[in-house]
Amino acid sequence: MSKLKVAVLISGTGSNMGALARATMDPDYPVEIVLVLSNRPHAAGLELAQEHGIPIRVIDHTGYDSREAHEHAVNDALRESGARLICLAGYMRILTDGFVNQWRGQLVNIHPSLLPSFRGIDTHARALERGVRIHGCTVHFVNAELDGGPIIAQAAVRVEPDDTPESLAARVLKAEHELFPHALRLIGDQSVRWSGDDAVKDLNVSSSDVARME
């Protein structure tokens, strides 16, 4: 079988790639990870990437002048790996238009709310707020529209009475770390695809593939 090779972009821990790093351990998972590419030469991810044994890169952008120029390397790097789909697992750096559009339709996020609420950061913190009885975590093809690309799948998390920033975000972690590898296996499957500029096609797929509760 002729596995999609992935590339996936981290900036810290790598929870999310360990957990599709550890879905690849399957022989019939349809994915392999083929480089973890990191912004921050002391990310504690890398160390997990080199214990699955999958090769490492960091491009530090703080040794570039421009946004533009740290992208241009980093698109070499994932050129030369043979990455045919890009993962964006906790990598907090923003990506220019154009760095997209070079990977337009090969490029996904995870994002940790239900989107397309609660779209940037603290989400955790904000649905608080606004008193949500149900949260969760999305994975999505990326556009240039933040954190407004195509849903490919969902998690639903309950949000308990007592919950804080932070023991929510626990939970919609666990979450994301069984999401990301199912959402991946149905895009390696071509179960989902990209479809013009701002729609999933779902082939095969039954609502109890997009939408899940912890």
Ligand code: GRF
Second form
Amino acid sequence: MSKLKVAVLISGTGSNMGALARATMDPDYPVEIVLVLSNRPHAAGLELAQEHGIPIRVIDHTGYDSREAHEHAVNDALRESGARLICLAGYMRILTDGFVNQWRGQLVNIHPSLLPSFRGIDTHARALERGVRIHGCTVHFVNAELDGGPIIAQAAVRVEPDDTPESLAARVLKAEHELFPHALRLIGDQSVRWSGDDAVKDLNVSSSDVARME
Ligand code: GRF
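For comparison with the form predicted on its own, would you give the structure of this protein in the form predicted in complex with the ligand?
The complete assembly is shown below, putting the previous chain first.
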């Protein structure tokens, strides 16, 4: 079966992209990365992508007058790459509804919390403040709602009594590096997909589906 062509959007370190790149070194892995695209010219992940021999593009948002104009350029690059799935991996740009709808079911994000808890930023500090005992990360399809789309896979980590936001972030990031390639394998194998016209209600992904596939 031919591999699922994936583009990864980053803004910084790109360690999740690196974890995915390592996974693709297995000839049986059903996914290949055809492009790593950054909105920041100095994102460290760009160098990492090059070390893996992955084509890179920089489309610096500061060079565009509007969010739409920048997205338009990003979209052109994505279409040119032949990618069928777009992964947001630390991509620090808000996407317009137009972009999200255009890639519906083909756009996934990795988020550092167990959604639907702690949407948005500063998830680790907020988890500690709230006193949760279990924290973690989620890979989900993207819809127009912030961190709100159907969940594909999750990993849980224990919160330790002496955790700081930094120590918790490091533990969650390690889990992300396992979870992200796992979730993409589920999509590449066609074990999960998102179908239906409406947001979360009408979909083919459910936790029982995912559990059965594992
Ligand atoms: C990760 O914690 C991811 O969940 C969040 O941004 C961070 C990106 O880290 N969306 P990296 O660039 O993959 O190292």
